[in-house]
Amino acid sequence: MSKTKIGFIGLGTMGIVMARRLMDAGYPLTVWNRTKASGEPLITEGATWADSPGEVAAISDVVFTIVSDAAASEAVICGPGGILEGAAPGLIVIDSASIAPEASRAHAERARSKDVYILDAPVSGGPKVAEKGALGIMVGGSKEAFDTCEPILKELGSMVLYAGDSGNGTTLKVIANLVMGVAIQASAEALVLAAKAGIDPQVVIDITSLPGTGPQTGAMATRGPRMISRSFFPPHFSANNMYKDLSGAMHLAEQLGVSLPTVSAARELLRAVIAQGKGKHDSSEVVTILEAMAATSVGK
């Protein structure tokens, strides 16, 4: 039985590992991106150009898009030579893009109006999770369509959670990443906290990192290295992209009466880093705002 034929729009450091799995995995592959140059090493492994989110689509099966923000992710899926204008009834498109739960679910019901589904699935982890099958994958939309596509989503990820509803999975990675952004803001806090007490930072990420215990943490782990030396970029998850998931939970927050008031501040932090240039930045930046109102430093 011959596989599914699978396009992949967005070839940015999270797309093209993913898409190369896919690929490595077996399934022929069509790829469009902004600027072809960054299309041109899976070209050379195998797969097809494509001249438009549109000829994408016509020629394929399943489309994943994981593009910078709701306005690109509409303009791929909803603009002019996007994929619903070369779509056929029965198209499955993955969106993987990190964006609002509405803007998820007003993409699904315009997909409706030609029969092509549209699941919000956004993800969790790096490139190196990535590279290793190992992301977090929220979905959110169709039940069929999600057990159609469900053997594909776990060649990327080791953990695929349907969620229920459009919109649903964008949320859960909201709700997620909140968790994340609160716990790099302590993190960051606590090794502040330890420079001023003449205790070396190191040490906190040690017993922090320690598997079994209370205060271990995720983002102690892999955060706290980079605030001691001073590995802000390239970023793992960028300050733009961590205030940006922050106002999203924030205006949910609002949406549905309840009060986030770590979030606001971690938030507020991130917008000070922003406010810096540093934007793209990783986000475990804060530290240095932290440092500057205690007059000490982490780094080594």
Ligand SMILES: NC(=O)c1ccc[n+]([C@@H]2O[C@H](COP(=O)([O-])OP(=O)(O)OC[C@H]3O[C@@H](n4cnc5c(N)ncnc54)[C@H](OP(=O)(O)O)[C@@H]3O)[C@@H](O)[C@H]2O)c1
Contents of the next structure:
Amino acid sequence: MSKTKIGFIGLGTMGIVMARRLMDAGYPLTVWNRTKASGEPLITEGATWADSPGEVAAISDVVFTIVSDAAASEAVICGPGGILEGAAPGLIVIDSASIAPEASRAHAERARSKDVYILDAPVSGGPKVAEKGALGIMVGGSKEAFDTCEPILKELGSMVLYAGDSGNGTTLKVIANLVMGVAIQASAEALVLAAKAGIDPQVVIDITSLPGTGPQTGAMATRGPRMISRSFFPPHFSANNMYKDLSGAMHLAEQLGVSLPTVSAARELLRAVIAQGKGKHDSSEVVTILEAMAATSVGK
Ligand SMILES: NC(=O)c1ccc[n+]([C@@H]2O[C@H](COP(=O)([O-])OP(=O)(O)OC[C@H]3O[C@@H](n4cnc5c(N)ncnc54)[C@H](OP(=O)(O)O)[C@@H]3O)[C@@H](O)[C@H]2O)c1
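Moving from the form predicted alone to the form predicted together with the named molecule:
Let us now look at the entire complex, which starts with that chain.
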């Protein structure tokens, strides 16, 4: 039996790694990215280039999209030259961008009139996790489309969860990512306080990395060293993207009448990072705002 033909749109930090993994698993792959240069390495490795998202859709059975935000997802799915223009009935689109749940539902609704299924399938884990096929993937949309795509998703994720109706995947993602946003903020605060107290910030990383202890967090383990070595670019996960995700959490909280005081504070610091022109830097840049407030530095 021939393998499912996969299309891949959005070859940024995450997309390029996920697309490569699918190609390495033997799926015929057609790609498109707004900036063609980012697709060159994959083309060299054997992927086919298409000139628009619509062209990708026309020759694929399943199309992944992972672009920055809801506006970008709408552009590549519903816009001129977009997926819906080229799609044949029955196409399944897997949108792995972290976007607002209402945007996921709106895109799925527009696709339904063309008999195209959209699964919202955002991911947890960065590019290194994606390289190992160990992402967490939260999926909303048609159960039948999910069942069809589950084997493909399992090439990318060690946990692939069906979350229910359209928009439930992106809702779960907003909830999961607020933990990371707040934990990075807490890690930065701990390092700044240590620096001010005359304690080597590296020691804070060491003591909070002890497996099984309460303070151990992935945020400190992955972002703490970046804060000390000032490795803010290229980003692991940009301040712009974290601001978007925490804004998504605040929006959901407002709709439901829920207070999220620490999310709100973490978002303010990210706003300051962005105001300083560092939105494309890693979100661990929040440490520099706290350093300025405390007149100290955790850097080495
Ligand atoms: N990085 C992570 O660790 C991580 C982890 C989990 C989830 N995510 C989520 O995954 C998504 C992508 O993140 P990323 O880190 O891969 O971002 P990124 O490196 O900034 O890449 C963004 C991608 O979106 C494309 N794009 C942006 N605006 C577009 C538009 N208007 N039309 C067409 N394409 C557009 C970019 O194209 P160009 O190359 O032309 O700019 C690029 O391919 C985001 O929703 C993010 O929240 C990221």
